[in-house]
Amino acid sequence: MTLPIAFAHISRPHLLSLLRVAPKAELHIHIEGSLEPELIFELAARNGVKLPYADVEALRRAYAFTNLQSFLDVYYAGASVLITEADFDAMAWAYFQRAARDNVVHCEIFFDPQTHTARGIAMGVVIRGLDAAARRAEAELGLSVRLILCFLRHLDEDDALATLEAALPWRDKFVGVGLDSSEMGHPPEKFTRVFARARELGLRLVAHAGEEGPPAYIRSALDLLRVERVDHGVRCLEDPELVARLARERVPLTVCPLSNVKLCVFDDLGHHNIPALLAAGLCVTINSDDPAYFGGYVNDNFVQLFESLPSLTARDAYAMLRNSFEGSFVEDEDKGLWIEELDTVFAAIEP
């Protein structure tokens, strides 16, 4: 790839304020994933859902996880608040402001119905929910969003079958179909003729793959699921042929650090992979996955592993914000734009 900008003369300090105030896209955030504690009392008390927790801070004291199963169980313990149009309204309307303060200009939110519909919640609820708060943040703010709708890796497959038959109706409300949830166990072969279905349908196809699970579960979902982006994929270095074929194929990989610290991935964002994935020339985006829970949203992700690791440079963070852009499910004109956009923040940083 080639950088129209010089780099050498962006200070730190300046390099962590363009990453601020940088236009980016976000490819891997879990909408449910952005519910934050004060939401999901107040939508508890509005539904009359009682809590395991006494409060917003004992709740914030369960975020200490050792794995991602222990994350999931607080996870799907938070969705349970969910239960009208309007609440999963004013959880997608709460990220949206927040990604916009972040200079998020488009965002590719990830949602999980069967969480809600095993609760009884109707696909319709969800979607519509989602659809709206998403009309209003292009309308009011200015933000261009698509719903990618994930299928839960730890169900089977006819579920995941049942479910995507069952969203066909607001076929219209969202362009893609993801894989997520317990990675360990679950191979991405599990759901390949789910995928290939919604291949027929035209969607554009992601899944995660390599976070805890093995570099063959990303060359699976490659080869097998066909998708076109790798959502983690930090675990590709353990197979040097795999990281030549994703470099060569320039296949993104949607990298989340804060939630890989957290989840115990890296014991450190000093210690993140991601200046290798870097110099292995591979198409790294950072994300936020599931920022109530896991310490920061985009921004954060950013501005925290930059920290971190000062051998990544300016030159890494045009990559990566650029690579958002060209990695996302829009209109080539779109991405053009914002990639304009881009170059003239970077480029009115004076020597």
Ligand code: HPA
Second form
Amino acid sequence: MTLPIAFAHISRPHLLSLLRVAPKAELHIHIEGSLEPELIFELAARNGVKLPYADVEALRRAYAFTNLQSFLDVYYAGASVLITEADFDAMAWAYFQRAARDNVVHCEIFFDPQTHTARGIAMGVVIRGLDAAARRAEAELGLSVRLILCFLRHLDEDDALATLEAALPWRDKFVGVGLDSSEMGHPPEKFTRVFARARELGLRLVAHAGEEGPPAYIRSALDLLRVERVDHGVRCLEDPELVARLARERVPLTVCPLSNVKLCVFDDLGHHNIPALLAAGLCVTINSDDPAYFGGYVNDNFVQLFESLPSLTARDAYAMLRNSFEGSFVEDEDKGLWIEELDTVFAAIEP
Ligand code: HPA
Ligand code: ZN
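Could you drop in the structure for the form predicted together with ligand HPA? We only have the form predicted on its own so far.
Below, the chain from earlier opens the complete complex, with every other chain and molecule after it.
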């Protein structure tokens, strides 16, 4: 910490406004999950795609999820409207503009190429469209952007291997690989070879684990896939030895509070286990996951979490914001500059 921060003098209302204005990184956002219903219908009309929902309201009514799979069914239907490079560009550009309003200064966005290539959309269309929006966000919004290619774990490893090879002409456009989609019954070890291949290629490694799946999935993501961050990871608390290891190794957890409530991982935000994760010394970050589907972007996640959990302190807020930079895949120099900006915002509070 470069500047003294008077945490004890930060009032609750002030803390909520600090959460909004503080610079932050978002490390767990599926770009297909940022497609708002209005844009889904606009793209469907433009591309002549027929949706199984009559209108925006009917689609929104389908956002009553009972678990991860019930969400994924709607999420894949929504993604079916994406056809051209311009569509991927429009989707990502909308997210970048929205994220910048939440004072996100750096984001690492997941994309699911198999969702598109399986419908006959070329890999290049997906990556070039996302990259065009990312370059524009860097130029016009001053937002730093990295892409992470995710494998769909309900498909087999050969499909993932072929997907990685198909993306290699655009190797310079993504920094890492991840693992998402239906967790139960699809443990990380199913993807050991493709993660080893990605590692050989110098890609950074992350995986969803311990959202619905057991702590054993977090262990195999660490030991067999050799991931550097765990997406969600909230079920680690069931395994004290694993918690001790995650704390010791400072493995970042990209936690998504509103997502966890929408997908019934926790009953409500007041029962989220983030206070326990922090008390265990874990490197927790706050993220939106699929903001168009789960009722909020990253600041909504921060503010609603702190409103629901009075035990969370200004020190916790600072720690999670700082963790977002420390856990990011950028040069240490950039991390240091953003942490200085964060310190400046927090230190501006007069004792
Ligand atoms: N979990 C797993 N897969 C996903 C998610 C999620 O929350 N969102 C989009 N794909
Ligand atoms: Zn996710």
